Structures are given as C-alpha cells and as structure tokens.
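The chain that follows stands alone, in the form predicted alone, written as structure tokens.
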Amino acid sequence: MKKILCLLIIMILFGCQTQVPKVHVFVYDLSDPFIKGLSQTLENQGKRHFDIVTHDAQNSQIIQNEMIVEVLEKESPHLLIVNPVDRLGAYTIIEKVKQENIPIIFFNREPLLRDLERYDQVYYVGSKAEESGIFQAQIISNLVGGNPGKLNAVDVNADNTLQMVIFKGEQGHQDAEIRTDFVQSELIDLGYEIDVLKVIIANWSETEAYNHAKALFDVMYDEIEVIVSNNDAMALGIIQAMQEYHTLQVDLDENYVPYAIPIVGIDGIERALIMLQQGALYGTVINDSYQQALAIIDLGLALLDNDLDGLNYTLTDGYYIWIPYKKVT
C-alpha cells in the first residue's frame, strides 16, 4: 500500500506537469526601435505563459527563411510568431509551417490575402496603414488653422498651398505606400492645396533620413513648409538634421532666427515622444506596439487551447486583429 501511495505522489509531483509551450519569435530586425520595443513587450508579458526565443533576420529574409526551417528541423515549437522581412515572404513561410501543422501569427507587415488563406491556422495582428495616413492628414490641418481657404503662418510664402516633403519608409512596402498615398489624399479631400516638393526614400532608417534630411536643408530648407515622416524613427533623423543646420545658420549670422519645419510622424516611439514634449516633434501617430503584443500574446493562447472563442480582441474577417491607431499632438 505504501509503495502505491508513494507510486501516485511521484506521479503528481513529476509525471502530470504541464508542458509550457514553447513559442519562436522571428522579427525583421532589431534594431528598428518599433520592433525592438515590441519585441520586448512579447518577451517580459509572453514569458508566464510561453518559453520564448526572439530571432533577429537584420532585414534579411534569406536569413529569416534559413532560421525558421533550422528551428523546425530541431523542435516542434508549438507556435510561430512572424514579423516578415517582406510580405511576399510569407508564402514561403507558410508553406513551410503549414506541413508542420503548428499554428503561425503574423504581425506588423500584413501577408497577402492569398497566403492567408492557404492555410487555417494562420493570423495577423496589426493596424490599418490607411488610418495612420489620414490621421497624420488630420494633424496637419489641426497645424495649419484647419482652414483650406486660409492657412496661417505655416504657409510661409502665403500662397496657400503647402509645400511638403515626405519621408517614405521602404519602396513598394506595402505600410510605407498606403501612408504615403492617404496622407495626401485626405488633406486633398480636406480641401488643401498641396505642393509634394520631394519624397524621399529612406528605409525606415534613423541614420538615412539624417544624411537624407542635411542634403535637403542645404537645398531647398526654406521652400518647406511640413515634413511627413512615414515613422518615428526617420523623424528622429531629421530633427537632428535640423538641429544642426540652425546652429550652422546661427553660426554664419548671429541675427538669423531659424524657422523649424513642423515634422509629423509616426509610431509614437519613446523618443520621438520626448522630442514632442520638447516641441522639435510637431505630432505623431501612435502605432500601439504594447497592445499589439498583447494581442499578438491573447490570440497565442486561444490558439494553443484550440478556443478562439475566449479571445479579448475582436477577429475581423477570421485572419485579423486590428489595433486601433491614436493621434497625439
């Protein structure tokens, strides 16, 4: 009797544990500060449910595909989160894990519908690119009186036009082009008259909208009037730009009295929100990475308990879960 009774509590103690699940995360790159932080907040609130291992592609998605297929040859990981270097690269990935049969969620660069919906375990968590466009179109005519007949002294030339210039994130990046064509589109539908003096390509990259944003100063610094940023991190870059070309212009003049040109971002990064309470940031538009961990992290467990019934965020369209962008000026 005793050796039955010592038999169940082995059994209890060490033969009915409960397996944590074990959960790849594979992001683009790590050193974009929006991934960073979202990353961060799917390792410190994913880590009391999941065993988790972050993989960085640095923007490279042979790199990305090489390490998915490693992890899948070593384990079988119960779940895959993925943040893709490029969206066409998704098919790839989803063919991969879909002979696996282990549930994948995808998040911040939104797959083709197509890919979606070849396989019925497969998700997005992400926000619209359309809203964050309109959105920074609705700062800007906060910035300018709201008044398409009359803009006050952001129109530096008074011809009530605005001259812009745009920092656009990645060519043919499916976020970098909605943002781009919806910031536009809705001040025209807001009624203003709008001058595009240059858009310029810059990655998403802090360091080349610096580079980019000094040789534009030197050009063409007093024609602008805005400067939309497709996100923070470029505006980051630019603010610095601009910073040392007023102290270049207060150099060669001590009477100049340099003129900032009001920057619109997006993302609403931890700096770029100090750079707004400084006033070197006129607005941005925040891209909720926390909620979209959060998300990302809910769906995860209703996945792995096969009961997407319990999830705490609406799935729109049975692929998506869309977090809603905020304005913050």
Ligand code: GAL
Contents of the next structure:
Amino acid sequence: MKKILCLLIIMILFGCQTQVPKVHVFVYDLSDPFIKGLSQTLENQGKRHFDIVTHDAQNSQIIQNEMIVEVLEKESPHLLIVNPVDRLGAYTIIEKVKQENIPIIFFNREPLLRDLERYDQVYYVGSKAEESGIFQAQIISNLVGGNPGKLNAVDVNADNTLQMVIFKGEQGHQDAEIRTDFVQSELIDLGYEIDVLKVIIANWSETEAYNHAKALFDVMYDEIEVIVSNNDAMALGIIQAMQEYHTLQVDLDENYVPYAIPIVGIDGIERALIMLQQGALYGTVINDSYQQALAIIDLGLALLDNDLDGLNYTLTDGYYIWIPYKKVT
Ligand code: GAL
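With the form predicted alone in hand, show me what the form predicted in complex with the ligand looks like.
Full assembly next; the chain just shown is listed first.
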C-alpha cells in the first residue's frame, strides 16, 4: 500500500511539472562593466523563472552570430535576449530567429526601426539617450552656478564661456552619438556659451580613456574647465590620468596646488559612485541597468504567456520599453 502511495505521489509530481522555459542571453562584451552588471541582474532575477544561459561575444559580431546559430541548431529555445555587438547586425539576427518563430528582445544597442519592423515578435528595452545628455547639461549648469550670464569660478579663464572636452563612446552607437549632441545642444538652449576643445573617441573603455587623457593633459590641462564623458568607465580612466598628472606636477614643483577639472559621467556603476562620494567625479546620470533587466524579464514572461496586456511596463509604439535615467551629484 505504501509503495503504491509513493508511486502515485511521484506520478502526480512529474505529471504536473511544467517545462521551465529555455532562455538564452547574448551580450556584446562582458568586460564592459555596465553590461556585466546588467547581465548579472538578468541571470540572478531571471533564473527564478527561466532556465537562463548567458553567452559573451567578446565584442565580435561574427562570434555572436555563430553563438546564436549554434543555440538555434542545438535546442529549441523559448526566448532570445540579445545585446548586439553592432546594432546594424540586428538585421541578420532577426532574419535568422524569424525562421524559427521565437520571440526576441534586444537591449542596450538599439536596432534600426526598419529592422524591428521585419518581425512581429521583436522588442527593445533601453533608455532614451537624449535624456542622459540633457541631464548631463543640467548637472553642468548647476556646477557653474546656474547663471549663463555669469559663470562661477569653474570658468577658470573668466571668459564666460565653458571650455570643455568630450570623451565619446563607440562611433555609431546611438548612446555615444546622441549623448554627445544633446549635452551640447542643451547647454546652448540653457543659454551657455560653450567651446568644445576636443571630442575624443575612447569606445566606452577605461583603458582607452586613460591613455587619451594622459596625452591630453600633457598638452592642455590648464585650458579645460569641464570634462564630459559618455560613460562612467571612461570617466574612471580620466580620473586616474588626472591623479597621475597631479602627482607628476607636485614632484616637479612642490608649490603646485592640484586643481581638479570637474568630470561628469553616465551609468552610475559602483566604482564611479565611490569616486563621486570621494569628490573625484562631480556627477553622473544613472543608466538604470537594474530596471532594464527587470523590464526584460517582465516582457519575456508576458511574451511566453502570450499576454502582453499583463506587462508591468509601458510598451511604446509596439516595440519599446523605455527606462528613465536619473541624475546624481
Ligand atoms: C551604454 C553604456 C556604456 C556601455 C554601452 C555599451 O548604454 O552607458 O557604458 O556599456 O552602453 O553598449
């Protein structure tokens, strides 16, 4: 009798067990600290609902395409979540996934609208780059005293014009292009005179920004009044170069008083927030990777349930979930 009861319980348990959806996440490069944070949240929160596996393309679209093909050939995933290496590479990915009729959520690197329009099960979760550029301009406005007619001591040469250098992310990336344009246009709209001494492309990378900043400081440290960085990782590289520049100057002249150029970043990664508390970073704009990950999971669950009405986020124009940025100083 006992045996039969046990068998019955086992049968009921196995019979009722539903299959856990198989979800594959493809990220462009896990050595990018912002992406690493986002993908960790995706995994930690996602594993409550999905059998979730992450694949790192190490910044190669060719590798990412191969990884996607391999997953599609080996198993039948229920959902793909993709951070493309090249946003234009989304076209090929969409065409491939469409043949399998699997839903796909892109994030962080926004595909072109005409590519999204190619498939009825494709979505994008991200944040509006315009907003982050505007917030950086507002932070700078605060920094210089809020009155375009009379800048405070940040205007070192007292010409009532802001001499700035911009560190730009990857060329062609929507965030790099739009943030760079909007921080300038917003400052101008607020009434400020700006003089962009240089725009330096450092591909989101701390090391690249460090090397460029080192070379830059050697030739024009004293002329720069504000540094705008398209992300925090590059801001961290600039901070390190600035600290080394000061040490060198103190070594050369013991009366040298280190003067820090204010830096404004974007992302709110942990190490940058520590720098902010220590005063080495003037401000940043939080690119909310936590909320972005939660929105991706929520959208994934709704897609698998075939019930977009159950979404806890607003779906704009049928494709997009936008997560707002936040200012921090
Ligand atoms: C941006 C982020 C950068 C970098 C980039 C990668 O949104 O601010 O730090 O991670 O995405 O695509």
